[in-house]
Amino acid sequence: MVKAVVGANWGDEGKGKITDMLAEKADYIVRFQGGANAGHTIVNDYGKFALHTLPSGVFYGHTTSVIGNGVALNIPILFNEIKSITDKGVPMPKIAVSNRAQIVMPYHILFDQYEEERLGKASFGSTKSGIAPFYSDKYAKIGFQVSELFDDELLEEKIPRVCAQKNVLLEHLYHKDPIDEKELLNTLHEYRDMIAPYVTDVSLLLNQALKDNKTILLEGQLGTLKDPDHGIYPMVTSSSTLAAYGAIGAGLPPYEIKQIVTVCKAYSSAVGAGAFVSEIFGDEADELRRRGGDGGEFGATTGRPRRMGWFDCVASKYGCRLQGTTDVAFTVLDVLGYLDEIPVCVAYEIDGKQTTEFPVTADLNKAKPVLQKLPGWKCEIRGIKDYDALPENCRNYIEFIEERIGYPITMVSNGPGRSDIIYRNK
């Protein structure tokens, strides 16, 4: 069986830790797109943990950790991540690399930076990661796959010709020094050399595991409205983030993706630029902001302060739909506790007219948040394990929400350990 654990809105949803808990119980986790861009965060009995390319069921000694075609594969931070977790005493874990993902280049990571500062104050909110280089060459078809690693004579011939291309952005576009072609290849070279023990054909393996009966858990990255073709354009990422797309950055069948689970927030949040309609400032998003996540809302990649605002119902509504959801996860409602009153964004309204259905871009700028408030229910809801014991307003407003976005909330997280969960039968 295939499940997928993907994010609804921008991101920052607490996908790790809904991966980590589901993850007990399958034998193989898949990382299908995305980068070293966003990271999720971890907190278990081993510490607590911003993984950026391994899955989030890495702790668990049964797992194998998958990394697909359809990720961007920065292999120094792999290579420092599998390292940083085995430091802390996490045995080793299980890893598979496919043969077809393709590698960010010390260059994309520069020519990212080197972007962000000429557009100035036009700038995407990059991380400057290499991710939008390294996928406009993978779709120029001047990547450079894993398994090209292993052949000396394709490098030989194919460095220089890559090179004669960038060399002219980064001397006439940038004013920087050119790439040093030696250099490149013993980069490379150490690649191989780092990454060799991992590599498989992934999609044999998983169709293998399929045959087997094992459960496969696929991983997204960000969420729904950071998607290139359904999200925020232009202010997106530039991989697929929906689960459909698990199917092509895996290797596996569309229609063996059985369960979608599509995390929310019970508040919103988001790193980098964008419409964000529900966002709030001041004391009041400062507020949210120290008490929200597991020590604070910043960035597990950045450290950057993430953006605050309140429930999304049109947007999460959207994020729901488009991924296919079959359950969502709700998560930190327990930093909701200190609120007298919570408001919800129920509609927006786009030149005069209300509307409950997400907009394009263009609309989504002139977008205005209409606020419904709700009570709060003022107490601590940690340690809660069985759903009928929350305070009766904190069920309300998870009924409330979910009667909005019309699909159905079976798991409520109420803490940042693995397990703070609450399962509600529906």
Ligand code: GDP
Contents of the next structure:
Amino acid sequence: MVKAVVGANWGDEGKGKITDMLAEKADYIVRFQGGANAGHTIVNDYGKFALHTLPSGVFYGHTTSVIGNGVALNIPILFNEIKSITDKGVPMPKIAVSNRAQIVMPYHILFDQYEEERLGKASFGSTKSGIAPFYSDKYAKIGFQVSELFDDELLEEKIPRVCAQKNVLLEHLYHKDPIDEKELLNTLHEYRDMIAPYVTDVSLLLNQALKDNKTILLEGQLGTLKDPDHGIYPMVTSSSTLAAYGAIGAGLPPYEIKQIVTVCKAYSSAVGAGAFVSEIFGDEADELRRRGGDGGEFGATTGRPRRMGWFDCVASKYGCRLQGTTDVAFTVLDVLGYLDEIPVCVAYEIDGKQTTEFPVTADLNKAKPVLQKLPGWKCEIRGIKDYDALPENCRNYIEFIEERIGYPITMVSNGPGRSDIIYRNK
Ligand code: GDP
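I've shown you the form predicted on its own. Could you give me the structure of the form predicted in complex with the ligand?
And the full complex, kicking off with our chain again.
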């Protein structure tokens, strides 16, 4: 069986924790898109970890961690990540990297930086991990697949061909040094040696696993609103963040994805530029940011303070629909225990009209939040295991949101740890 864990919003919903939890009963945990540009924060018995490339299930001895063909693979980062966890006493994980995954090249990272500098105020707020230049090259068909690292004849022909084009931009658009082709070939040889032990035909591996009745968990990065097709284009990421893409980015039949757990955080946060209708500012935002997540809402990859906002029913309903949600995991609810009243964005007002349907970007930029205040519960809810033991106002908050988004909240997360979870039978 295949399950997916994906985000409903802008990312940072707490997917890492939910995946880590569901991974206990899974055999393969698969990254199917994105790169090292976002991170998951996971707290477990070994300590606290920020993962950027490895799937969250990497801490279990029984799972295989899989990097699918859809991923933007940064080989040195993957390596350092493996080292960082084994250095802290985690047993060496089983890892399979798709022979069809493509490689983030050193020049992708440079192009990302140079382009953001060139754009100045109009920049995307990129994490400068090379993701947009990487996917541009993939679709322009000048990317490098993992399998190509093992073919010197191909590399010797392809490197000069690709560099010829890159160097024009480097010299004339960005006024930087051109790529040294010899150095690049050496780097790719180093990458080849680093990745060799893990290279696998991932689609074949996973399809065989299905025949053997194994459980495969697809782990999404970011959330619906960052999807290049259905998100807040152009302030999106460069690969699809939707569960449906899990079939492509891992080489699995789409009809095998039976459960889609969409993670929604009990309030909103976003990184990077782009419309964020329920955003809050000043002291109100600072307090939520400081109390949020586990030790504050700051980027796992960049340390940047996240933009904060109230729960957005319009964006989350849309986010859940596009994912094809079967279950909502409602996270970080414990954080809201300090508020007397909790505002929730229940609709958008656009040109004087109210709507609960998420609009295209031009309209989104004009949208103003319609807020409704719900009574807070004013107490600590960490440690509670039964839904019925939650304070009444807390249950009302969950059920109010569930009704507005239209998908069943079957899991409520009330703390960062693996066991801080309340299951609801729906
Ligand atoms: P991801 O990218 O979607 O995995 O999100 P993050 O890594 O940014 O996770 C959000 C943060 O919230 C992390 O620091 C988690 O440890 C933390 N977290 C996850 N679930 C909960 C929860 O229910 N309560 C609290 N307080 N923190 C949580």
